[in-house]
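Have a look below at one chain only, the form predicted on its own, in structure tokens format.
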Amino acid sequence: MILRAKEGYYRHPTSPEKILRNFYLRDAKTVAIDLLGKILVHRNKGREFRAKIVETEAYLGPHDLAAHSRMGKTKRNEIMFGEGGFAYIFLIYGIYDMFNIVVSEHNDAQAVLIRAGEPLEDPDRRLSGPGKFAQGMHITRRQNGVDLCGDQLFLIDGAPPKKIKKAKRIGVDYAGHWKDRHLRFYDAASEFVSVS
């Protein structure tokens, strides 16, 4: 069974399209699923850049062998363990600023990892596959423990997908049969989900 946010409950009352910390304030499979379709929107530098979230992965807390909470709180994933509703962004391979959003509440440490969009203004910049979404988002680690609840990174409303499917989450093989739990979902008729 899919849940989805009561219309109207997440919203701002002076920006009804703003989403509110409670929308974040939630368990990790639940946020990742009403991810899909809202609008992400990142004011850099005197430009605002936009994308429609088309694909996440859930990661659940400590007892999911795939989070990075699996571990304990460190210096890296310090920002999961507090309240949802904040920019979790670390570096992978030495390259790519993977952007996630902490969810639930104080020290639940669970969080969603945006995994691909769809350009809202420019439709020749890739945004499939997490490393190319924050990239073309230009969202870097300076981002991190960013307030989505603020004016610089943000989410609004947007029109959730007529079909949402769901798979295993990529790359977490090391994650015992964790690795094998059905925790991605994607819009089925987005042309921008990364390929698996």
Given for the second form:
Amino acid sequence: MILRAKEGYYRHPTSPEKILRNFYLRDAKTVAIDLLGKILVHRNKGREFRAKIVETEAYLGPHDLAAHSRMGKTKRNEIMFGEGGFAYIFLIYGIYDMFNIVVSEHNDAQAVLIRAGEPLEDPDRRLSGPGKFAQGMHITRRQNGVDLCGDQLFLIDGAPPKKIKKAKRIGVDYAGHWKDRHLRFYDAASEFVSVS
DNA sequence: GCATCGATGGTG
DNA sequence: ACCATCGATGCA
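Based on the form predicted on its own presented above, generate the structure block for the form predicted together with the DNA.
So here's everything in the complex, that chain up top.
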């Protein structure tokens, strides 16, 4: 099944195999890098939205002063303190929902923010930037806590980027020396990355 | 090409 | 008051 014949456009996932739990039970930096090139699938109300992930950020746990888990467990972030492989979604600036994937073991409170993707079906859908990504994928706080090993929201395999770039995370200038850590990763060749 | 600003609502 | 954002605006 070829989806769309447009210049430079993604055509087909190499092997549509669902990503299993053990993928998520590793540290945030490793998973953030390995997520690049994977396909996120969201099935919602009889529709299906898919995107190739091209930009991520790692949040390393309570000691990472940029991570939500730095405050300890609260009503909002409790999903972060659970096992890896679950969706953590929160509202930012009163407007946008941010889609994160909880990773590592129970209580490690690590997560990976998905910052940008390439839409597989409609090339005009903009999925660049975490707010637009969640919006374009129809992911909202209703999906907070959803198991990514289920059938509603999950990942399938995809080819990793040829070249990965690393940079500082966006919007975390409050985080002391953590703001300068290179924990943002993106596909160097993708036009859909939010900030190059 | 910048820098700055407002929208908007949950959180601590 | 702050915020893991975005698009519009103003100025160069």
